[in-house]
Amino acid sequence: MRRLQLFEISDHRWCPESVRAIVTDYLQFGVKKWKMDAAIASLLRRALRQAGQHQVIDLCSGSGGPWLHMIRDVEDEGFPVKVLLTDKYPNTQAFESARAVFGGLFDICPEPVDATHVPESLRGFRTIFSAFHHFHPPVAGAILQDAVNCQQGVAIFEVTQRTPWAVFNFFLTSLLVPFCVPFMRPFRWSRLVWTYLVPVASAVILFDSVVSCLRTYSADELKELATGTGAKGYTWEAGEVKLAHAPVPITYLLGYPG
């Protein structure tokens, strides 16, 4: 299949912030239910370590993104890690329950963040959980080249896959958020609302998943993006992770100096 940029609803400013909240939620439940958090966090840990990096900025956060539920386990001995949730639409609300349950292991930019140009007071390891597929490939590149430029180590992960069976997985989960919702953690009133009031999320979120398997970028793609960016020195690593309690594969680019 090739790859598709096309659009999703929760991309765009006109979405509600609510709505927007609900897709990555459900997002997040899902990385949680099949234990996809488990594999990242082993990778995570991993790229850390040979980064020597205990500073994480986490790129277009969303709700949290998975880090709300693996912190501990990438979280090693004597190797503490803490996250900046960063997003170009910041969910302040989600950020600040995030710190409210972690405390030190969170801290939040209630500014955007352009994931093509980060500040440069915002040091540390770079993460994107579930978003790199929003992006263009010029964009995507100019993710990585930001990184690389910058002497920052990145890693990407994507649940979705550009494949028909993903594809089909993913508009079947869809169709099961009204009976998901009454368990998503932290609960949310807007979430009764949009679920069953005014029935959209099951909408929005079916859309935005399929597209989101059209869009997303293979490995092989991601590491033809890394090395564009001609890093010297620069450590590039991509592949799938497959789990048998997960429907799709994690698709992981792991990049950093050394």
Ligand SMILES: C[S@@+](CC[C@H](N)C(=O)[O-])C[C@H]1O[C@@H](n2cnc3c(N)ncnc32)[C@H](O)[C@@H]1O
Contents of the next structure:
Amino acid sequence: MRRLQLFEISDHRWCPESVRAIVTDYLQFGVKKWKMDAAIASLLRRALRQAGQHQVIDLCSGSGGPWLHMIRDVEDEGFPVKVLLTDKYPNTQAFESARAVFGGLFDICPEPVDATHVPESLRGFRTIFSAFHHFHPPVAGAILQDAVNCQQGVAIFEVTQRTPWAVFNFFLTSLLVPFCVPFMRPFRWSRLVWTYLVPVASAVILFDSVVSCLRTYSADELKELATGTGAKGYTWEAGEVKLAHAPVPITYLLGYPG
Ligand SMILES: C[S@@+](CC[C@H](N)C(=O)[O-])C[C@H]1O[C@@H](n2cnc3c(N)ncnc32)[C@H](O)[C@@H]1O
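Could you please show the structure of the form predicted in complex with the named molecule, as a counterpart to the form predicted on its own just displayed?
Below, the chain from earlier opens the complete complex, with every other chain and molecule after it.
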């Protein structure tokens, strides 16, 4: 399937914060249910150790993404890791609750951080979960180039895929929203409102997840973008992880100096 740039509803400034939060909360819920965090943690643990970086700058964090469920896995065996949560539209409520639960493991940035212009002061291994597809190829390449120019490691993970099978699965998954919302934690009234009273949550999640699939880069395309940086002395690794308990594989790119 040819990659389409398109747009997602939650990408837009006019999208109410609480609707954007349902989209990212549901994504986080699904990643946990499909036990994708364990597979991501093992790849990240290796990359962070190879890069020798303990500080992570998570870009496009949404509700915290898989970090909340995997930070202890990533940092085990005496390799402490600290994660700064950032987003262009920071969900400060979710960031604060991550900090409250995990204490010193998370820092939060309440100011908007655009993944396409990461401030120089934010130094650390950059992670982007389920959001790299938002950027069209020149911008996606520039994000990798900036990590290279700053000599920082970078890891991209996508749980969507540009295949009819993935579109079908994410379509079905979106229909389950009304059944999953009561089990999502921490509890938020706004989720009930947008799911049952003004039932737009399922439609927005359906639209955004199908569009996400249609614009997700393949492992080969990620590798090509990485090669385009012309980085000398960088190790790049791109691939797919197939999971026994999830219908769609995870696509990833890891890059770090050394
Ligand atoms: C699909 S969500 C992924 C959230 C989270 N990483 C996860 O895995 O659950 C995409 C996130 O990217 C953020 N975003 C979109 N464009 C961005 C940009 N240019 N810079 C930083 N964040 C951006 C959105 O606000 C949203 O929170």
